[in-house]
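Just one chain follows, in the form predicted on its own, and it is written as structure tokens.
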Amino acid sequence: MKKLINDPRDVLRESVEGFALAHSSIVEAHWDPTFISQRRPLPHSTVALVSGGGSGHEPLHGGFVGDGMLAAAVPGAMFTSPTPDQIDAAFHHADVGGGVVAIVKNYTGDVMNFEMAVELAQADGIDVRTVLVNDDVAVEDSTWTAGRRGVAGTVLVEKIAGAAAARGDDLETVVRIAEHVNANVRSMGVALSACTVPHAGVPSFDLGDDEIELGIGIHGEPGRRREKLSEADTITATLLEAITDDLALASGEQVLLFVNGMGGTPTSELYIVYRAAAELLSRAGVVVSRSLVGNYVTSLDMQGVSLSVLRLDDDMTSLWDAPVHTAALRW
């Protein structure tokens, strides 16, 4: 293992410290328990969005704390859910009287710990609602989750729901919009190589030089099948077919196409995948009216990519276009 770290036990703290220093005009770090919040408090009675999960997926979630997205993010240890006391502290800090929307990826540990934190916060009088993200079409069940996993579509939920909160929508409306985004986004990924968790020191699974894992999860969970490496266009078509079949897209619909790198894939390759996916959607009569390409929901140093397609309507498009200012996403 070759990594730019000191002691593997200090990776989370040192990474959060560096992140907060680098983006001190946007965020601040809190310790004992650890979470990241917007430096500038939300206006009174604004709905606050809070999310979190294991580290190793940066910039998710801390990179999306800021104006127009998350009020706070809670990082756990590498690939490990944050603890209920961390999440509860973030809820208390973020709430400004408008209630809190907890955006939770569908992994067993995340769901369980967020549920406990929600109960703690509600006992203290904070109105917290949970939105579960489960956009991964690769598998219906696994040892990591009950039902579909929450993966790259989480970014789209956070952005659009965050814009709804920023324009002044109430708690019920923000929840409804977040759930609407989740219902209309589907994702699927592929791994060309495994990732290496610092405290483990070895790759999380084995892939042959000529093998890929289709439908991989963001922690290295098994996908639909393992097969031989093929051209980028063929792999893209396989991922996209699973997504569009599940989403039941019709000709004439507008979508956002999101090509997400898993951490170890060059940007040039992400654009090759985007090119192929956009062309296939166009042939099917689907209009790609919005796009996002880059490393947003990673898996440490894994080589691979995920595709996400979000069916758009006028309100979602307007909310996607709304201003955002975070470390990882801004316009």
Contents of the next structure:
Number of protein chains: 2
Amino acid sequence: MKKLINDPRDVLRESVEGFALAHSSIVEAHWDPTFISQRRPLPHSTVALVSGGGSGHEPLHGGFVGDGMLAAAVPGAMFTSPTPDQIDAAFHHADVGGGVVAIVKNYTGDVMNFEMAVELAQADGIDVRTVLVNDDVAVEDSTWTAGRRGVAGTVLVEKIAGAAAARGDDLETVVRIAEHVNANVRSMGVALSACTVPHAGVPSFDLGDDEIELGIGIHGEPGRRREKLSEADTITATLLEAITDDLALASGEQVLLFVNGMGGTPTSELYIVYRAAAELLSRAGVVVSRSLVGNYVTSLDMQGVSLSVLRLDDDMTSLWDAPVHTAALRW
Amino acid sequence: MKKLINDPRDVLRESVEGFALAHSSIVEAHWDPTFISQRRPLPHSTVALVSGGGSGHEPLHGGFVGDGMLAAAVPGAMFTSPTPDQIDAAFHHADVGGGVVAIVKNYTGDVMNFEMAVELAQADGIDVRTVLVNDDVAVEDSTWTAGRRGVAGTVLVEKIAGAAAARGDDLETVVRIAEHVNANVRSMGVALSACTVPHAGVPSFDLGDDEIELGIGIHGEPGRRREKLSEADTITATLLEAITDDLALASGEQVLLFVNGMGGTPTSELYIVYRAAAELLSRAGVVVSRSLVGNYVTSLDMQGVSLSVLRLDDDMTSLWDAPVHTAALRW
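For comparison with the form predicted on its own, produce the structure of the form predicted together with a further copy of the same chain.
Time for the whole complex; same chain goes first.
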């Protein structure tokens, strides 16, 4: 294993410290228990968005803390759910009287620990609602999940619901909008290589020199099938077909097309995949009116991409366009 | 070689097409010869910044085309200088009567081809000035360069000079500011792995399982020395010491600290390096008042980072803070 780290046990603390130092005008780090919050307090009675999950997917979620997106993020250990006390502390810190929306990726550990934290916070009188994200069309159940997994679509849920909270929508409305985004986004990924978790020290799985894993999960868990590496256009068509079939996307509809890098993929390859997907959508009469390309939900150093398509309506589009000021997404 | 590409000969065209599609509100692609320009024309008689170089370093330079930064970017083939006719076409397109500043990384091929393009454009009455970037302290001469190489500091030159052009500074002033940034920025990188150029199909060099290359160039060319992999804090201290010694940085000075990922490095590791560098600078009494962390000048899928330190003054700081609207840098 070759990594730019010190003691593997210090990876989380040191990377969160570095993150908080580098973006000290936007975020602050809290310890015992660990969470990241927006530095500038939200206006009183605004709805606060809180998300979290295992580390190793950076910039998710800490990189999305800031004006117009998350009020707080809770990083667990590498690929491990944060603990209920961490999440509860973030809920308490984030709430400014408008209630809290917890955005939870559908993994069994996350769901369980967020549920316990919600109970703790509610016992203290904080109104917390949970929105589960489950955008991955690849598999129905997997090693880590009952039901569909939550993957890159989470970024779109957090951005759009965050903009709704920032414009002053109430708790019920922000929940409804977050669920509406989740209902209209589908994703699927492919891995060309495994990733290496620092404390494990070896790749999370083995792929042959000419093999890819279609429908890979963000922890390297198995997807739909392994096959021989083929051309980018072929792979992209496979991912996109699974997504658009599931979305029942029709000609004339507007979408946001999101090509997400898994961490180790050159930018030029992300754009080759974007080109193939955009052309296929265009040929089907679908209008790509918004786009996002980059490393947003990663799996450490994994080589691969995920494709996400979000069916847009006017409100979602204007919430997507609304200003955002976070470390990883800013306009 | 495992890559998300189609025919290796189509990588450049297809990735530029995808890039232009994904960011069609900001840029447009031109073909025969190939260059990328800002979609929105500059106000008449504004100074236009043009940069370029071999592909494989994305988002450099196309990702920095847009309001407040570059008017055009010229991508050569992978790790290969763009041709004079490409560069000349970009000069002609970009010029709106205020003259052109060409930002050139100091590599022999780039310098030669930009020189020929400048002659062609000047023969047509376009006032083009060249600013050479040579921020790499690692080596004095190398396989690809006479003198110091131009590396990640180029992003800082392009951002700050671009902001000067956008506020209406004239040609001489923009050149002076770009040279002032170059004179005050130093960089040095380290590689944990080589990168694989698509048409080559094999890694650009061999590194042992426990080896790193200190002072690596952005094409994988040799640096200062190979050594055993050590802790991130130790490696960071080595890079930073070479930089701050060369800059003759003194206690009380303000700097911008830039940790650049080479393409295949997890985000968490970039922040571990940032943390180590920020702490060392702080201990030396240097004030880190601005920061940048991410994959901005990459070497395809190489694992590694570069560190850059820019000595700031008030004008550079306010130009750094000025709005920018490009695919890769936006605030």
